[in-house]
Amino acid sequence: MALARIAVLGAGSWGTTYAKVMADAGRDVVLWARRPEVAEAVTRQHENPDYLPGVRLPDNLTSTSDPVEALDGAEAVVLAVPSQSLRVNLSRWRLPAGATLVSLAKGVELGTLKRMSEVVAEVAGVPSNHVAVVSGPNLAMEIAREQPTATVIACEDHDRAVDLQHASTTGYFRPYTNTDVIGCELGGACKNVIALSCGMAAGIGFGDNTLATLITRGLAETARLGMALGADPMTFAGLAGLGDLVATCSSPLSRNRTFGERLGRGQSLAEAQQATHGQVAEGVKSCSSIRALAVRHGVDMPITEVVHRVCHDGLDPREAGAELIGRKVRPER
């Protein structure tokens, strides 16, 4: 069986869920958890009570707080830590030679403006075609409860993507393959920013017309950036583009959407963070790096621009909405 043993590094909601998916697909999976008590709960109680309460995890999914133990003999390593801490964590781990490295992180690194696959390849010292990414409408709790969904596994090496596809296919989780890593990663990163804007609109009290407008124009600016970086524009019409965008912008399970709602209701960034137990939505940080990447490539991203200003310059969300609707009129394309 190709990819019989998998290490998943990061025991948050998505890391644990994807570990469950691969275990349900018949693989032996070891989940690395930073906290020993989480590892103990996963192994002994078959549950991650902090992130997936009430979800029973498979018997062939074990956990450890020792990264060396988790990585021993792994044929694929799934990286499930936040985008802005990925580089630091990678520098601490000794990854198995020849293993396929899989990024679940969705963001663009602050400072370097690198995509996550670029960070992985650089720090791990591996060719880019050894790195795959997973992106799609993948709200963790729904998948953990085995509600049907699909995703995209993208890798420059098609055969590696196919191996991961087989290692992730279950009765409730359907992966497709793609070789457009750039497009899949940018779709996953930018949708968090657009979801913040949708949350802000909902927090203000705006309805479905506004939401549909933000989703559609958000997809347009994501595609503009993607094409400037060499992505296939058709990727943004698929699961890693439109699919992920709709789910993240619409669902109350989306941390970025709900964080944006708090900002739209008038809470400050600090107040919204306090209300979410100190957790900051990925889009709050990624909006700055994506904005800088757009500036570097001369791409107009007005929604990303105002989200950045709300999060980091104190712009009132209502003023942000007025700015967007008051922009100079132009053809749709």
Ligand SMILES: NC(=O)c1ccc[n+]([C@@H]2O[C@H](COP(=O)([O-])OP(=O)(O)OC[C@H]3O[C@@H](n4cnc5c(N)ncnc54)[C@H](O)[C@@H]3O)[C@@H](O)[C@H]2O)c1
The other form holds:
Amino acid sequence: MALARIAVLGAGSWGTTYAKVMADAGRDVVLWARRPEVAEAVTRQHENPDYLPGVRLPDNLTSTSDPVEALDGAEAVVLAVPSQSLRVNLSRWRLPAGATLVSLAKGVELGTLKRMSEVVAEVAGVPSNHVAVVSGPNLAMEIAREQPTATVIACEDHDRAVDLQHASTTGYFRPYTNTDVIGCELGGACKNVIALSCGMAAGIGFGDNTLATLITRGLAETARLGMALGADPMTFAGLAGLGDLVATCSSPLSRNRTFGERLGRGQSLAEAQQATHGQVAEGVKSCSSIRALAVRHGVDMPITEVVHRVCHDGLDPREAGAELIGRKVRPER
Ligand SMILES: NC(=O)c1ccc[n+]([C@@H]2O[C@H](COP(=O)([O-])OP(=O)(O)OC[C@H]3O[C@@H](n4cnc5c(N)ncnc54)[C@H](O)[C@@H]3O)[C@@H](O)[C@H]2O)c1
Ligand SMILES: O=P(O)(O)OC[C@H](O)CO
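Next, report the structure of the form predicted in complex with the named molecule; the form predicted on its own has already been given.
Shown next: the complete complex, the earlier chain at its head.
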């Protein structure tokens, strides 16, 4: 089915950017913003000054603060609010029957330990093959500036993924399809935690060997968890695994990496939170849910473990580093 009318719910950096991508792909897109002044700026000035200052948004992208208006007639609904707020938001929205529901969020729910697509299917009361996820090396500002980028659209229903792929393909954005929803989602959630650790290392003053060590061993523990949950191990060598991990762990544009850097330089959690001006660093909460998921499945995730303890148990980042390097030596695999 050619998707003509799309609703994007959540007008932060990624929601606004993905709405622009789909509008540039020729679709009519309505973006729901919590605040009326943001909706007004997107529709009238074709800009979201809070999240994407200086980026001209296309004319076929309009915005409203009324979710009913945004959802009216939508054939696909893109969910772009932070992970831990997705359930409560979903319970307020009346989603159109039969629409493909697309999660952009990269996290694991605290308490239930569910992936975002599981939360969507549960709250919306739809089968899992109606839910797709988008995950890959997708730093919003680079895509908003139309820098060449690839991503993965994962859905158990290949045809739905292909429809979304066509509705999201532009001269600067190239989506691939995948049916491994579990692997793509875990790649996206876990890389935020590993990016926090890379930021901490950079904040302490460590260099590229440390960064590469954390990225590579971070990928190893992500793949271990993924395989325990039924993911295809090859997904972790792709865009939603290695691709996203490298981009997020290396880029100063990453909120997670930047947050970790602040902790590494000695800021407290509260100071780092205050400095991020309300923007979401998903790994700060997901490090706890991912750690709990690993414990539930008997998977060893040492980097995630120390990131959780730095963020929530007062462990000093230098101590965390010393603990990791001092672990009992063992074979690589
Ligand atoms: N920014 C990126 O580069 C990027 C790229 C890929 C994926 N993601 C993921 O997309 C999701 C959204 O991230 P973002 O970058 O757009 O975040 P953001 O911080 O830029 O914006 C979040 C949006 O959600 C709204 N919001 C915040 N709390 C809310 C709540 N309780 N209820 C309703 N709305 C709320 C905010 O007003 C804002 O419009 C996250 O899971 C993130 O990991 C982000
Ligand atoms: O800014 P971050 O750390 O949330 O990362 C953004 C994207 O997920 C990168 O793919």
